[in-house]
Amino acid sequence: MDDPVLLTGAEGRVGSAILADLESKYDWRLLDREPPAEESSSDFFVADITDYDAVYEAVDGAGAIIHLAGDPRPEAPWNSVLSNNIDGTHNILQAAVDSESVEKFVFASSNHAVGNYETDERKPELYRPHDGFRLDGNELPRPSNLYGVSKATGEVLGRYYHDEFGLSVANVRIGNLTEGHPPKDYERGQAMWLSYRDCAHLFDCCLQADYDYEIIYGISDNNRKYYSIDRAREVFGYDPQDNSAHFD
């Protein structure tokens, strides 16, 4: 992709993982509500995604958007997820369409959008290698908190903007992103672990592949898994290198 790529929420953990491997690969525009902790060689927009005019300034002329910004707290209250995660995502999508330059929108969704599939009857077996239960992106949302509701709503907003305006939309339901090694003594975290390098690789695939509207899971190729990564492999060419079992 030759056109600039806008990365919102660039100062967060996911943004850091992406830029660690891909900073030199793309012409980045970075957006965050706070100034960067370190000087950046990329264009940096200090803006709140609830401010449409500021969002449009950052979006206009970009060819793709990776949208990470929002309130990431699983316990975030409704007023915050409504403003930051739902209205903010709507602003980014609307600016993408209004700019007429954006072709791809990659949305950082979350495992919390489907957290209530982890029922008492399924746990803890679904976190173990022998269990065959899989979520593959075709299931309906089943949020486990209001943050998950906001991520499911973001996916639906993306569906609308794809169907009405032809925007290519990839929704990545991110698992448990940690640097260095997966969580220890935490079966659930190991089953949904996403390494930093696999995270960067997956979002790179989302910028490179051709697709219409997709929901995929963002985890490494763990022996323990209850999210399928088949669709990410087939449509996006995702080839994860890490496995939480290697750290047991």
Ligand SMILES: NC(=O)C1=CN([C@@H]2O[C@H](COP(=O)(O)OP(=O)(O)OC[C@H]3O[C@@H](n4cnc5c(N)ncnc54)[C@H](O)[C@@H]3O)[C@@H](O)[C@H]2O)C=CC1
The other form holds:
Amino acid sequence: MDDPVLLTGAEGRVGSAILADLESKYDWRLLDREPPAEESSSDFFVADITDYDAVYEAVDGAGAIIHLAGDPRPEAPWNSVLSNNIDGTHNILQAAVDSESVEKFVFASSNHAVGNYETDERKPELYRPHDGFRLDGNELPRPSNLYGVSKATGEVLGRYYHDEFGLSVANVRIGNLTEGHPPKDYERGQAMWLSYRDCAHLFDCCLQADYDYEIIYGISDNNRKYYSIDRAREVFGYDPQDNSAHFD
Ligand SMILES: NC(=O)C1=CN([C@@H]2O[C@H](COP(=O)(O)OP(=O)(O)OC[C@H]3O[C@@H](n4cnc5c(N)ncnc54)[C@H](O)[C@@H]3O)[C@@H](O)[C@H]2O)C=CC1
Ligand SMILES: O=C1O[C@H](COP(=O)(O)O)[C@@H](O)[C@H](O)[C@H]1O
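Could you output the structure for the form predicted together with the ligand, given that the previous block was the form predicted on its own?
Next comes the full complex, and the chain you just saw is listed first.
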């Protein structure tokens, strides 16, 4: 990817993980509604993702977008996810198509788009290494909250913009990104742990690979897992280095 890459929500945790390993690899444009905490050598756009004109300015001329900006709280109320997550994702997809420069759109979806597959019958066994239950991205959404509804809606918006306008779209259902080590005393979090370096590597893969429309899971290669990473390996060349079991 020689063209600039726009990273929205760049000031957050996922953005920090990506930039920690990939800052020098791409010609970044960064966007966040918060100004940068540290000086950056990249172009930085302070803008709200729901402001079409400001977003278009950041998008135009970029070859790819990693879209992270939004309300990440599982307990976020409807008015927030409707604006920040649904309107915001629609806005940037429309700007991507209008610009005619963007080829790839990588969307930060979430485990909460499918959180209600974790039924009382399956819990807690599905969080344990011997359990064979796997979600692989072909299943229908089963959101566990309104935030999860907004993430499933973002995936469907991407489907529309792929089918109608030919945008390559990768939806990464991110598990639990935690720096340094997996969450302690939290089996679910250990099963869907995504380390910082695997996070950066996975988003790098999404910028490098060729694909049409994909839904993949963003977790490390944990012994405990109920998400398959086979598709991420096969289509994107994802080769995670970390495993929450190494911290037991
Ligand atoms: N951290 C995790 O484990 C997971 C994160 N995700 C998704 O990844 C994305 C990033 O999450 P985090 O980095 O953890 O969150 P974060 O809260 O650390 O970062 C989000 C960033 O987006 C910005 N932002 C929020 N609303 C905005 C708006 N309307 N316009 C412009 N910028 C806005 C915030 O200022 C912040 O810098 C989110 O979409 C979240 O739903 C999904 C699953 C797991
Ligand atoms: O989508 C997200 O998921 C992670 C993990 O969910 P949790 O229910 O185990 O906390 C969450 O930490 C993050 O804030 C959210 O955006």
